[in-house]
Partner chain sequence: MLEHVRAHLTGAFRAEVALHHDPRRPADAWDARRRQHSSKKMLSFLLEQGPPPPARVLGITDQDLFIPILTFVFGEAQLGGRAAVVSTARLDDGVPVVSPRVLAERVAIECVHEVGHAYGLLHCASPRCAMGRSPSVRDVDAKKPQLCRDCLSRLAERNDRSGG
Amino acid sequence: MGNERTRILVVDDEEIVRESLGGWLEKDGFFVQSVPDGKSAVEALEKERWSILLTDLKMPGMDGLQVLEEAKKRQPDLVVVLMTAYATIDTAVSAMKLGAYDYLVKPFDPEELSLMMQKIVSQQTLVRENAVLRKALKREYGFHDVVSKSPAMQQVFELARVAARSNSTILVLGESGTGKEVMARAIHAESPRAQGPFVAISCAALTESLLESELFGHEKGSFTGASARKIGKFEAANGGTLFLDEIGDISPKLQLDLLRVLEDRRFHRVGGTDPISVDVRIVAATNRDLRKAVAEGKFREDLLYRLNVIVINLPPLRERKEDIPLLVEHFTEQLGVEMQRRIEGVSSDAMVALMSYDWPGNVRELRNVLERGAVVAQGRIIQALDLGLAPAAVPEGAAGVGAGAAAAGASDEVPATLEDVEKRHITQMLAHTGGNVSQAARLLGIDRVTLYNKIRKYQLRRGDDSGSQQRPG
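Structure for the chain I just gave, only that chain, in the form predicted in complex with its partner chain, please.
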């Protein structure tokens, strides 16, 4: 198996164990470093990256559990294997709940050690391959942190890329939770201002006077409580991007102030007399219909024209359900990193539920539902019940599922049986993974053999059957 890239750190207070284990593993082609105690292990973990940590459980000073804890703090994805005597198996088992991969009872059988190392190496290879695939997927379907394969969003990405290069004001429109701020951040990251600050403010959350002070800053003594000079968001964003969220909610006075800044690129701090010039690119966003607001006299027409030089419309999630598997993969990966645990995806039942739901809260709601699922899930796969979607949202019959699948772009026809739903869902997954059975099996929450059997049963092609989705590069 000799994988020269696999680096193993061995921690054991007995020199003879370190020496014999190190010698044995080196013959397998591993790079091995052995240290006699937990303190040296932590030092080694701080200096370099390791793939596997093999640590004795019972050691003077820092024991194996403490080494495990410190190691996971420094490198959450590190595979930690505990070496233990028969007497301490219980502790080793509880250590697995703390994130240990497995344990070996000393002395171990050569076959047991060999199988465990082979398993770890092949899992790490798989993780590396998945990371490469994900990167390729993001290159093809992503615009910074926004991922989508829907044609509508691909057009949005194209417009956003062009807009990012200009200095024009951008208005991002979309329902609540469609990712307006994420899009604004992506535009900033893509722009020549990427090295400058990105400052965001929600205009709906503050009263008129507070928002004015937040945006433009104030001078000391300009109002009761202004005990010191305060720099506003415009100044803080100098050289970068200012994101004004919920712009449709600002008062008429602030609409006028903002119009002036957009025209002159100059403003005064509250209570100040000297004009301040800033170089700021404005990205504004709202979920309101600004034209209607103009017609109703609630929003200044001249400000709207200043803001909507470039308009980016983000479609609601229910109109791009083909993105759900991609977003699920994106968010489960993010959540795994945040929660410092491995989350491999969602089960096929969970995916059916996610695809069938209407997502009034859009992408934000999807992320929240997945976060809940990740917290509640017992294993590495999030099950349908873990998602906590309202029962009404999770269809119980095939017709309901079919409605969701149809909305996902699979077909307009309502499937008659559960088998139809399963067949359709597998087809979608295979198309999504570009025919990669292992990846599709993982997303579906079943093993490869089961998936192969189902492919045979439904006489599916492993490639893109829908003809509407691309294979990731």
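Now the other one: the form predicted alone, given that the block above is the form predicted in complex with its partner chain.
Keep in mind that what follows is only the chain, not its partners or any molecules around it.
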């Protein structure tokens, strides 16, 4: 079962336990090293990388939880299993919060240990394979930080790659949240200007005078408050790319100023007299219908023609839902890095909820929802209820809602809140498993820590040997 990459470090102050565990694990084919205390374990962790740490909870000096903390500081991905003869829910919750994989209650038989190690090895293999797969998917379906497998977006990528190699002005169109700035950054990164600056500005966020100063800069004393010369965005982007977001919102005067810059690549700072030449590639974006704005006299037709040399249309997320699983992988990986915690993805119920939602806010909304889920989730897997989507977006069956109601024989009963439904379903599942929390967690699609926390939250108790499960008092 074991292989040459599976190295297990055993920590226990009892020699007979160390010898027994070493014998069992080596028989299964693992490489095993045993140490008698936490200090020796930390030294071993600093010298070499390990696949699994198996540590006793109660030991003189540094106890198992302290060993766990030190181990995670040194090797965050290390799988840590605690062994104890004094298991309590509080201990288990504390261990899981510190990042423990699981715990074994002494005395345990070799078969139980062997099965757990086999499961860990399988999961580690799966994680490695998933990492390889994610990289392959990004290579196949990615354009820098934009990922998609939909045919429409693949055509967008093809056009963007060709456009990036040119020096032509690009107009990116799409609803709010479709990723126009991300696309602009990807085009810049793909272009010969990639070593130059990428400067972005939202034209809708500023007044006319302030936007003029931000774009072209100003000379000292050119207006009240201009206490020093200021370099504008055009100069800051010299040699690179200037991204003009919400271009459809600029005033008629600035439309004319911008047209002149696009025509001769020169401008004056506000209050200045000397023309300034720049080498800047313009990528503009808007969620407005510029042709309609031209027809209504709100946007200059000649400026539109200058901007739309190459037009890239980003389809809304609701028209490419096949991208949602890929985007979920992409964003959960990003969020894990940003939050410095391990997020392994979303549960199947959460994915159903995500696929069922209409996404008026597009990709940006999807990322925000996942960020919310990552913050709220109590384990490494984001659950459907963690996402905070409207109940209508969580279909029957998601988070066990439908199953819970059916199991309770209350299909005609309308529960008051989602918490009522969740509490009922957890109670049913614990009764079904005879109080086996691990089995119930697997059936519920959540990790053990999450289930323990919910048991505490709803003041439930685990079932007894008869399999009964009820609320106290």
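Here, rigid core means the biggest group of C-alpha atoms that superpose within 1.5 Å across both forms. Residue numbers count along the first chain shown, from 1. Because the structure is predicted, anything quoted here is derived from the model rather than measured.
2 Å or more on the CA of Met339 between the two forms, with the rigid core superposed, yes or no?
Result for Met339: no, shift under 2 Å.
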